[in-house]
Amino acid sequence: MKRFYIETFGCQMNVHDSEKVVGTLLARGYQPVDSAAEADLVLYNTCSIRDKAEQKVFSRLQQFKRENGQGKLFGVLGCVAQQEGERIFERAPHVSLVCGSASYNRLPELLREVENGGRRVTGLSLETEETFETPVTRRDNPHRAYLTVIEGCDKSCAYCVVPFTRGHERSRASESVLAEARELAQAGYSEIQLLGQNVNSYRDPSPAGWDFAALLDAAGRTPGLRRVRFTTSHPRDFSPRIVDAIDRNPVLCNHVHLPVQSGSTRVLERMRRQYTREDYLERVAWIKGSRRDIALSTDIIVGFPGETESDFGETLSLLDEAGFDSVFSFKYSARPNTPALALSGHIPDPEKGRRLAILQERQRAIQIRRNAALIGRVEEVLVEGFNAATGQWIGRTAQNRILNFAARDGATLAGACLPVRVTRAGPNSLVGDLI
């Protein structure tokens, strides 16, 4: 019996890709194990959005080679694989397989070559119109499932490696997406999350010709589903029709993740983001004008080359103007092959760290105020698990807020949708009483 171990780094797209890779391995007769030490095949599905994630992969490869490497096959998948290509064999000679996500459809034949003694097996072509789907997908969560609707990216932001690591945008046919949504609902999943690097750039390749708003609306009408989420949206392709769909259908979660990256139009232009501050705030107005209370989260990069103190001040003021419910914030990290490398005005890391700390403290205060306003409100919570340390169940609201609560009995509540009244609020989570 062949055994495998896979470790995943990065975003929800990588997590779901790993679920599909696992499905491919199961179909080939492999069995999953809990550690690299037990495995015959060790795979790392990698992220290269930031340098630290990339270095962590090579560190892990060396660690496992030293501790458990005898007689094992090693493979590197995903963004670092695509970015570094055959250079990985030079840095880690014990690796046999290097495969980018655009070549995952070739995994069965690549694995066959590795199993037959092949060394330096690669799948690195970005020339494909296919998306990666498998007959078997091993879902890691029994209640919430990811569903990829579009892969790749055509936006070419100055700081981003995704176009170089995942290729151009490729959308699945709408009926394929909806058929999988129906299968998931029939299998008992309560929630699905539609995924894409730019999910709202979706363009149906079938004769139906749907845009993302139409696909989202149809997914929200899948019998049996309690919730439908989506991530990540690009502001350029975000339309009022998406808000209209959320307004019409309570199955569509009232949460939008809309990365802004900077509050300065000058910096946005240098980033090649294809919108201005004013364009972004127009989209915020659409969201805030909804009949439902739609939560808004975003991504922000501080210290992009050429960002002045005035530019940074515009980002801080955008926090107040937009009223984000949560922010994922990062220091700019130079990535290979990206246009930002050639820009002037690279900012020292200590200064980037100073700006990041200021931004995070400003946003923390905003989140404390916004979460406190929810005290007394009853929220439906999809229960995700139990925290033995606190004696509380952990759930997530439709607005994607974490809400912790205690239950009087010891029944298993995971997967249930329950009403919980908010009694306390912190910057990052809520506490409540089960009704």
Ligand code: 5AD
Second form
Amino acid sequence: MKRFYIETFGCQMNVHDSEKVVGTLLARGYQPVDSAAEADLVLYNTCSIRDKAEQKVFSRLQQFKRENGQGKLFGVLGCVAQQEGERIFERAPHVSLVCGSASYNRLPELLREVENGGRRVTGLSLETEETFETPVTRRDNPHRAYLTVIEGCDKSCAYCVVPFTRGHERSRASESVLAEARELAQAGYSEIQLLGQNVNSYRDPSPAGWDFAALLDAAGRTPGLRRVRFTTSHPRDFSPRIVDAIDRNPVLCNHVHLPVQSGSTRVLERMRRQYTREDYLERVAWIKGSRRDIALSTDIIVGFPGETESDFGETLSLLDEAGFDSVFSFKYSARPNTPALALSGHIPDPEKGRRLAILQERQRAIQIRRNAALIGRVEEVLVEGFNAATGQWIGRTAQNRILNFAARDGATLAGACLPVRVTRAGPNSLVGDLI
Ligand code: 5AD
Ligand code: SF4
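Go ahead and give the structure of the form predicted together with 5'-deoxyadenosine, now that the form predicted alone is out.
First the chain shown before, then all remaining chains and molecules of the complex.
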């Protein structure tokens, strides 16, 4: 019996890739185990979006120098694998497999090579028209399923490794996506989350030729599904038709994640984002103009090369103007191969840290206000689990807020959709009473 252990870093796309990789391994007769120590095959599915994420994989690999890694096979998958390629074998000679996400369809063949004693086995080509589809996908969450609609990215944001690690855009045929949605509903999933690095630049390769709004609309009509989400949207490709689709169908969650990155048009231009502050605010107006109350979240990078105090001030004022429900914010991290490396005006780390803290403090106050406004409202939650430390169930609202609540009887509520009245609000979550 061959035993494997896989650890996953990074975004939902990576998490879902790992679910498909696990399916591939199970089909080859591997058994999952709970720790690297027990495994014959140890895989790390890696992220290189920021330097810190990349460092993690090398520190993991250091833990298994030849001594305690004896008899084990090691593989590095994902974005660090694609980015570093064969260099990984130099830094970590006990690794025998390096494979990027664009080559996962070749995994059965690559695994066979490794099992037969192959050293330095690689899957590093980015030249593919395919998406990674597997007969078996072992999903981690019993209620919410990820579903890939598009892989890769054709944008070229100046700071971003993704075009170099995940290759160019490949959309799945709409019928294949919808068939998987139907299967998931039949298997009992309440929620699906449509995934793509740039999900709304979806273009159906089949004759139907749907755009993302059409696909979303159809996915939302899958019998049996309670919720459909999607991530991540690029402002450039965000159309009012997406808002129309959400307006029409309550199964489509009233939440849009729309990364802005900066509130300064000058910085956006240097980032090659292909929209201005005004374009972004126009999209916010579409979203806020919905008949439904659509929550809005975003990503922001502070300290991009050349960002002045005044540019940063524009990002702060955008927080107020857009009224985000949540913000993921990051210090700019210089990444290999990216065009931003060549820009002037790189900003010292302590200054980036100062800006990040100011931004986060400003947003925290906004979230406290926005969440407090929900007190008294009844929200439907999908129950994700139980927090033994607080004695509360953890629910998620359609707007993607965490809403915790206590329940009297001991029956398990995980996976249920329940109405909860909000009674208290913090910056990052809500507390309520089950109705
Ligand atoms: N430095 C810092 N943050 C980055 N992101 C992407 N690339 C970088 C980088 N080089 C952030 C962006 C993106 C999110 C997933 O990660 O905000 O939307
Ligand atoms: Fe990390 Fe980006 Fe790769 Fe996702 S696509 S794993 S965020 S580098």
